[in-house]
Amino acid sequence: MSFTPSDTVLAMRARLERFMDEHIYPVERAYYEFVEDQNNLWKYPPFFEDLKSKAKEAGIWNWFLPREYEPWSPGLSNLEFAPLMEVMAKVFWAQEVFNCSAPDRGNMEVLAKYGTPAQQEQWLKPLLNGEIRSAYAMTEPQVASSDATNMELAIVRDGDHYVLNGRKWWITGVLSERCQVMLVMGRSNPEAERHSQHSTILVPIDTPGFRIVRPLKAFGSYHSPGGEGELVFEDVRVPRENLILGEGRGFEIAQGRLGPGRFQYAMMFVGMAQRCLDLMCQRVGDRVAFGEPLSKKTSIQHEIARSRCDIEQCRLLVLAAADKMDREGPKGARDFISMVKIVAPQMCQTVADRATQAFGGKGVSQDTPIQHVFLTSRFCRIADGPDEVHMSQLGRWTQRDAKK
């Protein structure tokens, strides 16, 4: 099995590389800078869509979408894809200049495999252009929500229209000024079968009985200019031309957005250590201490090589993966998909936390991307599903597949 990139996206890649060092890693701070200053909550530097405007004309646009995306699809394989999203990551967030960013990403996929006509042209297009972002409103305050069947929001026809009371929080990307609709996953059918029971509606943010509680903090960050926020739904009314796919298919849309995106996600971590591992190698070679520079320090080189053999397994993890959801789809490829979701974001935030130690009290100040890499991955291990539940998932698997 060979996992060497084709002549074709060895020349994306380059080309991509070249951006990031001509547009992106010179203005990384000045990004973080103008999105941690509270005078500028919720928004964007002012040089953010001139990038999106420069990576259009470069044609790094939307490469996210893997070809049986058809007409939307640039016609990467997952596979294709996989090192491409590698680079983007190293800045965490260049990949919303490339319009490949979370949770557009999955929401794009969604309105590209499930959504109407009508759906793809109000909501899909605007997206796939970088005009609006959106938000996936699953996620419950009063329920566990690792298991999806426990969303309690409420879904009602109601003529031509379906009304929506619940409450959601942890809702990505919904802070942003740009923020134009949600994707809400809620309860529609309570009598049926237990995965039947939940629909996914369309909701425009300036609907009526919808509104923003609160800013939600994580490891006290807003997370500016998208942000987390808890929400209310209270009679909500929305036509019922918005919903996706049919009642009672919540479950299955929800399964189906995380196919590609899972993968895609795993990657960003292995792009988000190796921008760690490069700055600890960078700062070890520069820095002295007691007599000699700390990359002559035994203990130093452990942590080195630890953190190239955990980032060099879990590329070729996640390569393995891509590859046999290309070849088997979703279902084929579950098992590599939890191993991607349990390995990734613990690898790199191990790999991040070797770093802050190398660069000493500099790791967890703003000078670096360190501490940002480091607090993402951890809240990451909760936010896209609890490693437990990705675990028990695989564990009961092995079992199964041990008996046969």
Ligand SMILES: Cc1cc2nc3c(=O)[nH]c(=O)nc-3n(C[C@H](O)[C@H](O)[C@H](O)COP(=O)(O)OP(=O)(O)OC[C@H]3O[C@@H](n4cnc5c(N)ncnc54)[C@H](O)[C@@H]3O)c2cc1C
The other form holds:
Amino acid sequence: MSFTPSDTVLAMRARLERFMDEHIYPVERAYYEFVEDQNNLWKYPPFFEDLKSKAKEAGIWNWFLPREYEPWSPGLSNLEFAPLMEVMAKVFWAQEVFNCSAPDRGNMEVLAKYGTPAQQEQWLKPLLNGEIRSAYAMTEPQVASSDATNMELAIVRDGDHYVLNGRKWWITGVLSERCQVMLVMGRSNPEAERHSQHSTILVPIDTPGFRIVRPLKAFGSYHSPGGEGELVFEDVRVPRENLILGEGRGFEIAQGRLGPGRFQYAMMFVGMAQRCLDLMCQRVGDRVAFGEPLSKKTSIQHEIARSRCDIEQCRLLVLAAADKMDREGPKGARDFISMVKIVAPQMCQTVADRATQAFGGKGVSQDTPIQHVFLTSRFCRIADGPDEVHMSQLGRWTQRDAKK
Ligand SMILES: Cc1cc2nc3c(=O)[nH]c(=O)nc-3n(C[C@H](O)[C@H](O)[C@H](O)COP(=O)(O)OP(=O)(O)OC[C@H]3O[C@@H](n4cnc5c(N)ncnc54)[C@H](O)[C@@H]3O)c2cc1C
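Next block: the form predicted together with the ligand, after the form predicted alone:
Expanding to the full complex; the earlier chain stays at the top.
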């Protein structure tokens, strides 16, 4: 098995790296200074649209959408996209500059896969053009949401409409001034079998009866401009045509949405961890303590070596997951998808922790992206399904396969 990228992918990666050097790294800190200023809540820095236009002009746009979604897709396989995702993720917010960021990635995939032509026209096209943003609303405060079949928000048919009542929280991106639509999962068929009780429906953000109760802070940060919100739906009426795929298919959509999404997510952590390691190597070469550069200390060398091993192991696992997904689809690759979901955020958290230590006080400050990487990888061990859920599934599949 070889994971050497093709000449085409190598050329794309070189173009992307050039773009990062010329346009992203020079404003990396300016982005954080703007969005962390409480006066700018839910707003983007003034230079952001210009960066997106430049990325579009350079043809670095929507590369995440796998080739089976042509004509919407630019035509890359999962394996081809993986090394490109790694480069984009070196600056967390840059993924959105290339229209490759969550939660829109997964939402665009759902609409490309299951959307009606009218839904695609109304929502997929502007999302693919980067004109609007979207949210995926599944989690609810009153139930254990690691089990998607627990969701209680009621979706009730009333003539040509569905009426929604319930509460959601931790919904990423919903506070952004650009968020126009949500994919809402709720219970429409309570009498049906457990996995067929839920549906997913499109809800425009300005629908009467919908309101954002409050923004949530994750580890003290509002994550502006996207944010995570707590939401209330009170007699929210949306037309029947807004239903995606059909009644009772919400669980299936939730599962499908997270297939390619999870491997892309995992590759993001490889990129973020690699960035921390690169920064750590630069820092310890420059810094002198007790008569020699930190880079000469055995303990530092070991931390660097361990980090390199951890990143490379994870990178190869993610590439194997992408390859399996290309060959066998999300269902065939589900064991690898669980593996990367379990391994990648923890790996990234560990590498970021080592980089924090090597940087000393600067490592916990806003002067490097390391604290952001550390906290993001920590909460991503809960978001998108906690580690334990994936471990239980993987454990069951592994035992079942061993019995064959
Ligand atoms: C920053 C952030 C962004 C998020 N973005 C979104 C979003 O955009 N849309 C959305 O719908 N949701 C989002 N979420 C919510 C996230 O998906 C849920 O928090 C997650 O699925 C867990 O659900 P819960 O919080 O209800 O935890 P619970 O289900 O109450 O679980 C609590 C803990 O129980 C343990 N546990 C659960 N199941 C098992 C098991 N099978 N075996 C052993 N232990 C187990 C785990 O340790 C778990 O962390 C986000 C969360 C965060 C923190």
